[in-house]
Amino acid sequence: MNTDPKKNFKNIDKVFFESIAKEFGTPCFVYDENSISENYNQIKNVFAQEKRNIFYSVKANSSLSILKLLYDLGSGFDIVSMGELDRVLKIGADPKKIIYSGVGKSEDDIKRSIEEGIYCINVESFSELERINKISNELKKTAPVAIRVNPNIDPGSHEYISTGLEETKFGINLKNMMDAFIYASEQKHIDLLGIDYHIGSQIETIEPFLKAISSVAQIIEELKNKNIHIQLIDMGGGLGISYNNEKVPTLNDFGKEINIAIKDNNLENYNIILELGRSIVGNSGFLLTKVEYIKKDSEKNYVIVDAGMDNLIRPALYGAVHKIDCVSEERNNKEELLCDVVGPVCECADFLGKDIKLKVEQGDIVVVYSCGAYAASMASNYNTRPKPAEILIKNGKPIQISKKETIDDLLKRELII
């Protein structure tokens, strides 16, 4: 089925939205296979080959289910954090297809990360790297590395995730990084893999990850002149999707892209990693939520759902725009509202569209697109309130693949002293 959010559609395999929401409650996240494997197998097609390979970022939908569809069609994983490993590794992962990424690394994760054998670390900061290279002499095994560095090409999306600027907490800057490649080059317990680099997320257009490219290839022609000779080049993901009718690059335009590119500069010869995730599973989720109270004021209307910001906080943390529709049975008689959809968390901050034009009533069904990606994976229990159920429709049948959680659930870890 297609999920392109610019198109209304009411089941996915001919399961009702509906249905779904009668038997598993809401507010319910809910992914279709099918997009998911279409998604992934549509960039793996045009870009992967021996030394491509396409390894899934595991923040922006961390379900185990869903990473095990991902691993059985051949993807690796970018994780940042021990959670995400002991994720990946429970779905049955190859430790030789795990990345490491992100800046706050403990000594203990440094040494399991060696210890469990993964492909690589990519490394944030110098300090960081003398961590390694202090844990892999103590334990005399080697730490395979990638330095991550700033291009500092601007990708065009909102401040919070453009990461591959020079003023963020990522990686070294250009000024910087050549002490961080001498150094690693010349530890005894420190293999230097290679490169790494991430622009940013939510990008929509290809150019910026072309002009990487042709950045990161002076970089490495500066790294031959000092004798340092690498194998392997992590160029991020980022790819955007369609929240809102936005115009963005399909994943088979974006690899065929990304293969000229490599050959252009001269890049054909090195390992390549691409890190996908909102790509391949953004526009396969929805999240489902049930019309609480319909309020009509003479200076605003709100459509006030069972969602919330502790469901889906992106459109308070990055102004983020999802399409928003009714699904319930067909309100042709009803005037159309001119609303704000709104939840029941205690904050202003809590709302999943503003000026949204919705014909609705009281217990309606209402299905937020686009919420496969950093959705489930960024909620939290605010206001005690328990995270929703996640559904697969898989083979034209709803299985649940997360239980709602309870308020036990929640009090359980907690002591009263």
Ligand code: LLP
Second form
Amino acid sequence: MNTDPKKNFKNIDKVFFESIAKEFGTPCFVYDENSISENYNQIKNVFAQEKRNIFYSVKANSSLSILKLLYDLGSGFDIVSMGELDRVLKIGADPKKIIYSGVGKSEDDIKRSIEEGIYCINVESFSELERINKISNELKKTAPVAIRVNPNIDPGSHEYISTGLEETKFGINLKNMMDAFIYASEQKHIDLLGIDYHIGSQIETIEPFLKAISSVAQIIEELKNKNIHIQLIDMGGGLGISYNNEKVPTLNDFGKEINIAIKDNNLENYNIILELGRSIVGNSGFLLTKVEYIKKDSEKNYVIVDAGMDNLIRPALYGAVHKIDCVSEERNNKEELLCDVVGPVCECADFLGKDIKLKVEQGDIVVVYSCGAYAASMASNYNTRPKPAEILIKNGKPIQISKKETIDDLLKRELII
Ligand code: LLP
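Next up, the form predicted together with the named molecule, please; the one we just looked at was the form predicted alone.
Full assembly next; the chain just shown is listed first.
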């Protein structure tokens, strides 16, 4: 099924959103297994040939069943914490298909990554490199690393997710990166596999990706001149999705363009990894929520629903616009209302959509589109609200892949002293 938000629909494979809401309660997340598989296979078919691999970025959606689905399709994993490492090991992932990024790796994190034998640690600073060297020496093991460079490329995305700009905390800048490569190449207990970058997320055009590839090709030439030879290029992730009819490259087009750039820059002999997240799961997920109240006696019309910024923080954090629709059968002749769709959380930033036209009445089920990535995985318990259930539509059936949290789950780790 095509889950592009341009299409209005009320069911996935004839499993109706309204019946899912009735059976599992609201709010809840719903994912379409076919859509995730189709997305993964689209990029796999065009890109993941010999020496090229997809390492799904776990942070986009880290539900165990979704990780297992991607594992079964052949994906590796890009992780950023030991929690994510535990998740991927739990579904049986091969450590040799795990790559670990992140600016704040602790001594324990590094020690464990080396001991588990993961494929590669992406190093984000010189001091991290020194720490890895110290630990690998102590363990008398070799740490496989790639140096994350910051190529200072503007991905044209929201400033919070434009990680490839020099002023951000990510990677080592072009001025200082050579010191890191030289240091890494000289250490007995470090295996310098390659170079890594991730210039940002929700990137809607190909150009920034192409710029990054030619910048890396240049760096590789500089490395060769210093007699440093690498085998891996980790290109990160970042391909955007269409949230509201924006025109973005398909995974297929993206893969083709990347392949061409690899060829044009003479990089065909390198192992190349893409760490895609959002483009694989983003448009395959939905948030279902129920209309609790319609408030017309205010400056604005408000549709107050039972999901809030604790379930989907993207509108509050990035000003993200997610398409929203009513999926309940029309019972009465409803008038179309210009409204803000807001949650029950005590913050003005608690909105799912602003200035939206909706035909709704109290008790209706509303769907928020494009909630497969960075929705459930960024959910919180703010206002002591339990996280929602997650449902996967598999073979035409709704299967609960995570239970709704209970208040007891939330309170049980706390002490009264
Ligand atoms: N690799 C690294 C090192 C990353 O930091 C990320 C995302 C990815 C890969 C995957 O990027 P993707 O293909 O999903 O764009 N919470 C934000 C997005 C944050 C992205 C963080 N890093 C949002 O909701 O838009």
